[in-house]
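Starting off, we have a lone chain in the form predicted on its own, written out as structure tokens.
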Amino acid sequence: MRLLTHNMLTCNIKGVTKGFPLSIEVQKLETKETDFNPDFLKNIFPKLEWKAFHDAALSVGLNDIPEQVDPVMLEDSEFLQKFHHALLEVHLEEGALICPETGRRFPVSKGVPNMLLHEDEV
């Protein structure tokens, strides 16, 4: 699971009002190279919740993502390379996503998060 995917997931348990962002528990990470596309990064940037992305990057051991960003930074090739790597190349293969309100763990297996709810959570 890429951090791009993580930035779009939320806990949908009935009654949960603060289901985003999910915490990440890492058991296994992989790096998978992908083609660098600065236009994609510039287009996806305004759609991301940056604080959640920054915190997710920290939780998987990426310390070079700035806490605050300015759209001007999208013209800096060094920043774009780091952004690309964190957003698209780092994959959570095994671990869990954890609801910030309930503590419910959603397992991630073979890179796929299982966000299915139990009957009593719907």
The other form holds:
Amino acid sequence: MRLLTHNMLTCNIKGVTKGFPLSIEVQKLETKETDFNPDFLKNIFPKLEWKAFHDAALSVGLNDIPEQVDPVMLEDSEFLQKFHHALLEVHLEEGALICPETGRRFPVSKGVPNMLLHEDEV
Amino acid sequence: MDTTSSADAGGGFIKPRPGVEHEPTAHLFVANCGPAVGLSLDTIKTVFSTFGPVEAVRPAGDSGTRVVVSFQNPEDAAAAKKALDGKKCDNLQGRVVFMQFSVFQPPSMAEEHLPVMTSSAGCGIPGLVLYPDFISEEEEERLLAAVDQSPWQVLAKRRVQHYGYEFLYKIRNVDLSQKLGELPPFVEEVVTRLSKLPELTKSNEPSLPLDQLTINEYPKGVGLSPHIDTHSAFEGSILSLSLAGSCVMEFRRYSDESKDESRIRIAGDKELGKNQMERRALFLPPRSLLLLSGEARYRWHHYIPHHKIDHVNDEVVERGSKRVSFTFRKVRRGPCKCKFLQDCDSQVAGIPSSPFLSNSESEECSHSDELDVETRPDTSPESSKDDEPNVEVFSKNLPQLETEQAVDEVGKAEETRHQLSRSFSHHTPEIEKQYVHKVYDAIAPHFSSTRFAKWPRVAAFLEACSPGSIIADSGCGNGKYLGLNPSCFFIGCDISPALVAICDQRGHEALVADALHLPYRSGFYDAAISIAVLHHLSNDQRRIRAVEELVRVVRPGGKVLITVWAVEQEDIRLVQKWTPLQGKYTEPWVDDENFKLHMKKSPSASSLDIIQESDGNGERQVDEEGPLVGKRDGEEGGRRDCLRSLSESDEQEISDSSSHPAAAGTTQEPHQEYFVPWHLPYHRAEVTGASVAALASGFARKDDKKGAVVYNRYYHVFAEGELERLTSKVKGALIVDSFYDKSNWCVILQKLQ
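Now show me the form predicted in complex with its partner chain; what you just gave was the form predicted on its own.
First the chain shown before, then all remaining chains and molecules of the complex.
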């Protein structure tokens, strides 16, 4: 699971009003090289919840993602490289995603989050 | 027709089929006898002359193991047959020969002799180039020695080695996520030389770097069924080096008409018009390099007859004890965009490499010797003698998904209708858990191996997404659409962990989730797709809920593509293989008045207990096929005609076979609830404990005739207009397009601003 995916995931348990962002519990990370595509980064940038992305990056040990960000930074290739790496190349292989409201733990195993809900959660 | 013609250049003798006895003639068709088994035509003539004057001994076909002996007098032929037929013959090296009377057929009816070219120019196929003596004898020796140092993968009739990426015969493609490594050092020099070929160094030529090598070792007499290398698997040129032995390679181009012919053929016709297939033959000597590009690569089938000798013009060339080919290719990353659409699996869904199959996706082979053939079957008259059909026509259809955890509704009847509706849609009915989720988990790898063709309409939708789009595939199955548009980011989800694991192994971003409860932020996606998913949901509330979720997660202005199986199947035979469920499946408690209002059709409540397979079902199944993946012509008018006629027969079928009460008085209403079988071949089922348990519990059954464990999948197939009615109930989106495509109803929704 990439951090980009993390940025779009939310806990959808019935009654939960603030299921985003899920906090990340890391057991194992992997880095997989991905083609660098600045245009894609520029396109995705406005969609991201930056704070959540920044926090997620921190939780996977990346501390070079600035907390505050401005679109002009997208012209800076050094920033783009770091952005690219954190967004697309770091994968959570084993661990969990945790609902900020209920503390519900969604396991991540072999890189795959299991977001299925239990019967009493829908 | 009770005869097949011999492909004999000398002429027009026909061989009776086994069991058909001709009146005695002067001509004897003699099997197990000929140059390929060490008996020269002269020797044979000498032996047969002891019965009377022999006019000629001619090879019968190209196998080298059959001849036609022509006496002057039929009596002598009869005497020879009486003395030698089926007996061990000392004068013929102790061989047991078999003979039948043959008759002469006028040349016009005999198969045309195909001249064998010795240069690629003679073939006149654009993109075909033969380089004789591309390597020296020393290099040949060195390569052969190096290959023998490496382990072989043994197929039924030949051995192979794969480097770079393994070619997976079951899917006729490579798995990009499973790189084996670099090409081996022993081909380094050859690759360097190949990379300098003028054909490969042209601008815009995508063949380099060559990153995949398949080495085939063919024993004498073994060939290759006609096929086109999967378009989506490789790009640029295909380069094949012949070592050790020679062969004649035949190239065939089928006209589009012959593909239509194929359907008729399946229905029982025996002959395919020969003029609908163009053929060329080229002799490939040892150490030669064959280069296929453009039309030669994308449009022409290549074929090596299963012969021990080849006729090269006037010469009889015996094949060596083996032939080893080194085929160098470049793995494709992204869809094929060639102009030969009729043969392109990237651009036409379910494309068969052979014109003799309907356009369904091919199932993997069920015969053990099928895996050795990098191709679809060819059942053309002249090759059917040697080439076993090796693929079953299989189902189209994609995965499913969804689930919801059940909420125990007992005691909540006082809830508002809205709340009840929500609960109803959230509760996953047992039929879906059992006959959708559980089945896909059990069959996932096999299912996935049959799911690779992409529908053009789905591909077109995805390709129209602007660069940088984020696309959600809800119910993504094995992830065949993930990554289809490389400029977009895809995320897939599916209820089946086994299918999601396959997506992940392929390097796609995917997670386990329920289509009725997408774990996504609202408005995040630029587009969403739901391909062959809604038909696995067992009531309208759940189907609507799934559409609501799709609309919720796309941004305002974002589009949603939904496809579902249609009642109106292009191939009515498929429907006949399905088991109609007794009445519309409903949960017992929905007799609540509120729900009756919502049920579009009168439910006749039933439970799983009374959902049974009809006894005759197995008998009616010829193959596991899903809805036909489409008429290739795609003409709207033809399609409509087809639909009309089908819906008539459909109704006929239903009135004949349906006994459920809902059918009475509602004859206009087609049956929509079915079990659709999935055949999991024993050799795949054996390795999973799931099938053992499923058989033990009666959840799945065995079909020994087909050698498969049979699972039933639940389907609610959609009637014309139903998908539009359903999706129009979803607020906040408009239907911007709706169409019928390849036995599916489809809509495109756009979320309102």
